[in-house]
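Next up: just one chain, as C-alpha cells, the form predicted alone.
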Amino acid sequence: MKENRRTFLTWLAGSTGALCFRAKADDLSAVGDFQGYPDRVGMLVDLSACVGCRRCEAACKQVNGLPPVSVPLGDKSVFDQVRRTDENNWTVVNRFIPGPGATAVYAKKQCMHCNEPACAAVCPVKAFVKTELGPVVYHPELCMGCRYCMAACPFGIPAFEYHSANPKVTKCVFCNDRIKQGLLPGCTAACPTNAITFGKRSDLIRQAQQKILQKPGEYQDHIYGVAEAGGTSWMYISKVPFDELGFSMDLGNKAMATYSYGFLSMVSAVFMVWPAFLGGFYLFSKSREQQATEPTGPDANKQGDAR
C-alpha cells in the first residue's frame, strides 16, 4: 500500500511539473515580444467619407452567409441607438452627433484584428490564430466555449451563440478566404464612397499620414489603430475627435496579450494539471479497491496455488 501511494505521488508531481512547464513555454512563444507580420494587410477607414448607407453591413452578411439586415438600408431609425456587433451582425455602422447643430458622423465597427490579439493569447485551446496575412481567424472545431476571448477583447467584439444547440464564438473574419483568393473584403467592395481602403498595413499608414499632412487642421492628428492596444489591422482617420465617436481612448499602446501571462498560467493549471491530478487519483483509488477485494491470509495462498 505504501509503495502504491509513493508511486502515485511521485507520478503526480512529475506530471504536474512537466505540464506546467510546457504550458508556460507554449504561452510565452504564443505572445512574447511578437511585433506582427511586416507584410500583413489592413484596412483604413476615413470616417469623413462614410455616409451611413450601411451597404457594408449588407455585403458582410451576404458573403458570410448571415441573416439579411433586419432594418432596410435607408431606414435611419436604425441609428436611434448605438449598436454593437453580435452573432448575426459582424459589422455595424453607428451614427454620432458630435455637438449641437453638428453634422452627423458615421463609424463602422467590427473586429479590429489586433497585431497581438488578446483573444488568441487567452484561448487555452488555440481556437483563435493571428495569420501572417493579417486576419485573426477562429477555429470552431477547437473551441470549448469558455468565452475567455470575450472577456479579454479590449474592443468588446466576440459574440457567443447562446441560442444555438451547437454554439460558437462569432466575429468578423476579415473575409480571410476572399483575400487569399485576391478578392476584396465584402465591405470594402460594397462601399460606394471609398471610405474603406484595403491594402498592406504599412502602405495604409503612409496614406493616412499623407491625408492628414495635406489637410492640416482638418483631420485629427491621430491614426486610430496604429498603436492602440499594441496596434490593429483596422485603422481610422477622422475630422472629429475619436472620443466623441465611441472609440475607446484608454487602451494604451501596449498589446493586451502581454498582460495575460499570469492568467495563461492559471488557465494551463486548470485545463492541464487538474485533469492530470484527477486521472492519477482515479488510478490510485482503483488500485486500492483492487487490493481491498483480493483475499489475504492462508486462503489467498490456497487460491494462488489453485491458479
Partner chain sequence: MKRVLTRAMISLAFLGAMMLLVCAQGGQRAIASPPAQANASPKAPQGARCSECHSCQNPTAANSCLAPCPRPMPSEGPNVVLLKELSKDYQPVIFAHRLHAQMSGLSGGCAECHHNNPTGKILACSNCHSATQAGTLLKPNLTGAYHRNCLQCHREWNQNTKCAVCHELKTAQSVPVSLPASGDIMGSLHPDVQAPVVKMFDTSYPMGSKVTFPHQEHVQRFGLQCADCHQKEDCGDCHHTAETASEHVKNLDEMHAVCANCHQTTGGQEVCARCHSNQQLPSFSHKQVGLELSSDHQIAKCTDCHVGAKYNQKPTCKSCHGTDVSYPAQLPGTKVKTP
Contents of the next structure:
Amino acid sequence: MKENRRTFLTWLAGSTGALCFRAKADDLSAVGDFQGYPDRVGMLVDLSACVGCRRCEAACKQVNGLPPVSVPLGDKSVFDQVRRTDENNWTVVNRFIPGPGATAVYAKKQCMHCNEPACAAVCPVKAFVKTELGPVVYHPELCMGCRYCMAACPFGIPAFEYHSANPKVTKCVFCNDRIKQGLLPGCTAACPTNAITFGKRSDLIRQAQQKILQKPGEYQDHIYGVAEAGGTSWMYISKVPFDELGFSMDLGNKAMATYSYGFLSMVSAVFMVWPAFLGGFYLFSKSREQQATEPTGPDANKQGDAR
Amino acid sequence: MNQTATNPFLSQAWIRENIFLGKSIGEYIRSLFTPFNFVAALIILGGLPLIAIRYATGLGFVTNSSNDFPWGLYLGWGLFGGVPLSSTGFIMASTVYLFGMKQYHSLVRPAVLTGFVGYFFAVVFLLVDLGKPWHLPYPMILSFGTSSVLFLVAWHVALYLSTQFVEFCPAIFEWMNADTFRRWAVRVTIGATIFGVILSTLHQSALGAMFLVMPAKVHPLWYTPYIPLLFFVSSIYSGLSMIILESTLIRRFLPSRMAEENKRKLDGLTLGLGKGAALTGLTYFALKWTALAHGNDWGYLGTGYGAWFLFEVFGLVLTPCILFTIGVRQAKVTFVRVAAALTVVGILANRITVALVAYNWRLPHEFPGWKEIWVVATIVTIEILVYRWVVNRLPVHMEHPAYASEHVAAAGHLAGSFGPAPVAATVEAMAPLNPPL
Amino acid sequence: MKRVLTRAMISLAFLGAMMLLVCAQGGQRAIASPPAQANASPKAPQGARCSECHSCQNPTAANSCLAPCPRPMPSEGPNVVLLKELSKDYQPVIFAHRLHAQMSGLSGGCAECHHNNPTGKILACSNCHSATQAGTLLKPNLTGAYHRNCLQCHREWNQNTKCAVCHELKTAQSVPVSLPASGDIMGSLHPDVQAPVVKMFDTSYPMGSKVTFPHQEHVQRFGLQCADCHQKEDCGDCHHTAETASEHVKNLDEMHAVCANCHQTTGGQEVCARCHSNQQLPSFSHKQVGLELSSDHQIAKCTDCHVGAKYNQKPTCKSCHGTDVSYPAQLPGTKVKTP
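Condition change, the form predicted alone to the form predicted in complex with the partner chain:
Full assembly next; the chain just shown is listed first.
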C-alpha cells in the first residue's frame, strides 16, 4: 500500500516536471528573452538594386496560388499610392521619391519574419509559429480569426480575408515549403537584379556590413532588421535614409512581445495573492460582524447552521 | 402568490405563471404590442438579415474595419466597452460578501445579472466579429497560446461567465421552484465571489494589457505601461455607474418588478455608490495624468489628439466625478444619476478611442459604416430585451415570495446564507451614508 | 633537363607575349568571351604606369583618384557587344557598347559598368558573376549583374513587352544575329541627339528676359565637351519618366551655375545685360573682348591658345611659338575698345 503511494507520488512528480519542461520547450518561440535559433535563414534586400519591376509580386502570387496581378507589371500608375500587403498580395513594391528631382527608390514589403514575432506571441491559439528554420508560418486550422496578430504586428503585414465565410489571415510565409526543398523563395528566384539575397541570417549580416564598408558614405550605415523590433529575418540596406522609404524608425529594438511580459508574469501572482487577501478580508469582516451580533445568541447559532 | 412557489417546474401552471406572467398566451402576445417593442423589433428585423449575410459572405459585409484597422465597433464597443460596463457583478459581490457592506445586498442580484448578461453579449459580439467563430473554444481545448494576453482574456471571460452564472443560480432555482438545487447553489457563493474578483482583476486589466504589445501603434497619449491599471480602475467606477443606471431604469420603467422596500432604499444606496464612484473616478483621473507624466508625452496635448484626450479626461472623467461629489455632498440623487450616465459614455468613448481612434494613429481613419452600427444596435437591443425578460420573471430586485419570510428574518442576504443581521442593523448600517458628508 | 627548362621558358614568354597582345587588342574584341585569367581583383597589373589608372600624383587608399575609364578613350571599345549567355533559348542581346561608352562620360564613366576592373584587360562580367550559382549581396549572380547595369538607367522598360525587348525568343524562323553597323539600343536605333545652333532662354529677368546661348558655337568653335556643361546627367534627364521628372525649381545660383563656370554672372545690371539683352547676339568675334586678333592668329583654332578650352585661364603661345613668346608680354593682335 505504502509502496503504491510512493510510486504514485514519484509518477506524479515526474510527470509534472516533464510537463513543465515540455511546455517550456514548446513556448520558446513565443516567450522569454529569446535570441533566436542560431542557424535560421534570412533575406537581405539591397534597395539600391531594386528597379521596381514587380516580378517578385507576380512570382509570389504564382508560387502561392494567389490571383494574378491586378495592375499589369509595366503599368507604373500602381506606384501612385503606397500600398500595403493584403490577402491577395503577400508582397508589394512601393515607390518612394526621396526629395525633389531625386531618382525613385523602390522598396519591397512583406512579412519581416521577426526573431520573436508579435503575431505569434499574441495568438491565443498558436496559429502563427516561428519555425526553427526562420519562417513564421500559419496554421489556418487553428486560427480563430480574432485578428490580434494584425493589430499587434509592428510592420502592418498580416491581412484578413474580409470577404470570405471561412476566412484566413494571410501573409508571406517565406515560401517555407520551397526553402525546405532547397529552392529559393519565389520572389528571390524571380528578381532580375538579384536585389534579394537568401542565406543564413548571420552570414547576411556580415555581407551587409562588408557592403556598407566597401564604399564609405555610399550606403546608409544601418542594416534595417538587425535590431528593429527585436530583429527580423528580412533585412534591408539602402543608399537613401530608411525613414524616407516608408520604414518605421520608431519601433525600438525590443521584441513587441516583451512589452506584455510584465503583465503576464503578474497573472499567477494575482491568483496566489488575491484569494489569501480577499479571503482574509472576508474572515475579518465576518468575525467583526459576529462580535457585533454576539449578544443576540440565537442569531449567532443560526449563522453557524447556515455554514 | 405563495402557491406559485409550489407549482412544479415546467408544469402548465408554472409555465403560465413564470413564463407568460400569469396571462393566457393571447393576452401575453397582445401585451407585447408597445411602442418600445415596436422600435426594438424594427431594429432587430433589420439587423438579423445583416448578421445572416455576414456569416454567408464574410465579415467585410458588416464592417468597415480593414487590414490596417482590424478591430472595429464590435470589439471596440462590444468587448472593450462591454466588459468594463459589466464589472457590476464582481464589484457588488465583493462589496457585500467580502467587505461586509450588507446594506447593498439588494443590489447584488441585479449587478450579477447585469454582469452576466453583459459578458454573455460580449461573447456574442465576439462571435459576430471572429473570422471563424466555430473556433472560439480552441484556446480552451486545442491549442494554448499561453504568451497571449488574449488567451488570458478568453479563459477568464469563459470562466467568469460560468462563475457569474453560478452566482446567479439561486435566483434561477427560485424561479424554477427547485429548493434543493438552490440550497446547493448558495453554498458556493463565497467561493465564486472570490474567484470572480480574481478573474475580474485580471481580465479587466488584461483588456488594457492587450495593447501593451503595440507601443508603436497606439497614440502615445493612450499608450502607457499603466494601461492595465487604467483599465482596471476605470472598470470599477464604470461598474458602479452601471448599477446606479440599471437600478434607476428598472425603478422607472419596471416599477412592479422592484420591491417597495428596495425602491425606498434606492436613493440612499445610489448616494453611497456615487461616493465610491467619485473616489475611484478621481483615482482614475489622477492615474491618467501620472501615466502621461510617466511617458513625458505633454507635447502631444497641443495636437488634435491632445484636444480629444483633454476632452475625455476633463469632460468625461473629471466632470462626472465633480457631479458625483456634489450629488453625494448635497444628497442630490439626480446629480449622481447624470454623472453615472456620463461615466458610461466616458468609458465607451475611452475604450473605443484606444481600440479604434488612437490605434494606428498615423494612418487615416474610416468611420464605422451604417451596417456596423446597425448590427451593434441590434445586439444591444437584444441584450436589453433579454435583461428585461429576466427581470420580469426572476426575483432580481425583489425577494422571491417563497423565501420572503426567511429573508425578512435574514435581512435580505442572498438566501440568508451569510450571517443574517436584523433589519434594524441594516438600516443602522446605512445611516452614516445618508446624511450629507 | 635544361632543354625542358628552356622550352618552358620559351612557352612562358610566348604566353606572356600573347597575353600582352590580347590585352592591347582586347578593346577590339567585339564579343567578350571568358578569358583564361580568373583573377579579377583590382590589383595593379605588372608593368602598368601609375598614371594610367590614377589621375593624381599621390594616390592613397582613401583617395585613390582612379581614372574613370580603364582605357584612355571610350572609342577604343567595341562598337556593339552581343550578350549570348542565354543563346539556347534566346537571340543574343545586342548591346550598343560604344554609344553607352560615349554617354558614360555624363555619369560615372566606364567604371559605371566595368567596376573593379584593373587597367588594361577588360574582364567579362561572368568572370566574377556566376551564371549558375545563387548570387550574394557582395557578388550578385550574372543575371543580377547584367540587369542592374541595364535597368538602373532603362527604368522606362515597359514590361508589357516582357523580356522580349532585349531577349528575343529563339524560334525556328530566327536568323543568326549579325552585328549591326551602328549603335543600337534595345534593337532600335537611338536617334542622333540634335543640338540646337542657338538656344534662346526665356527668363524672368525684367530688364531683359531673352538670353541667347550659342550652343553650336560652344561645342564646335570653343571645343567644349558635352560633359563640361551637362554634368551628372543620365538617360533619365532626356527620357523623362514620371518618377524622375523634376519638380525642383532652380534658384538663381543654380540657374547660372553652368554659365558661371566660365562667365561672370554676378555684378551690377551692366553684367546682367551682357546676356539678358533681349536680342539675339552676333556670333563671337575676338574683338568683343577687347583684342582684335591679327590675321595670322584669326586662322588658328581657339583651343590652340586656350588649351583644354579653359578660357578663364591665361592663354598659351607654346603650341606655335617657342618659350620666348608669352602672353601678355606679346599680344596676338591689337587692343580695341569693347563695344
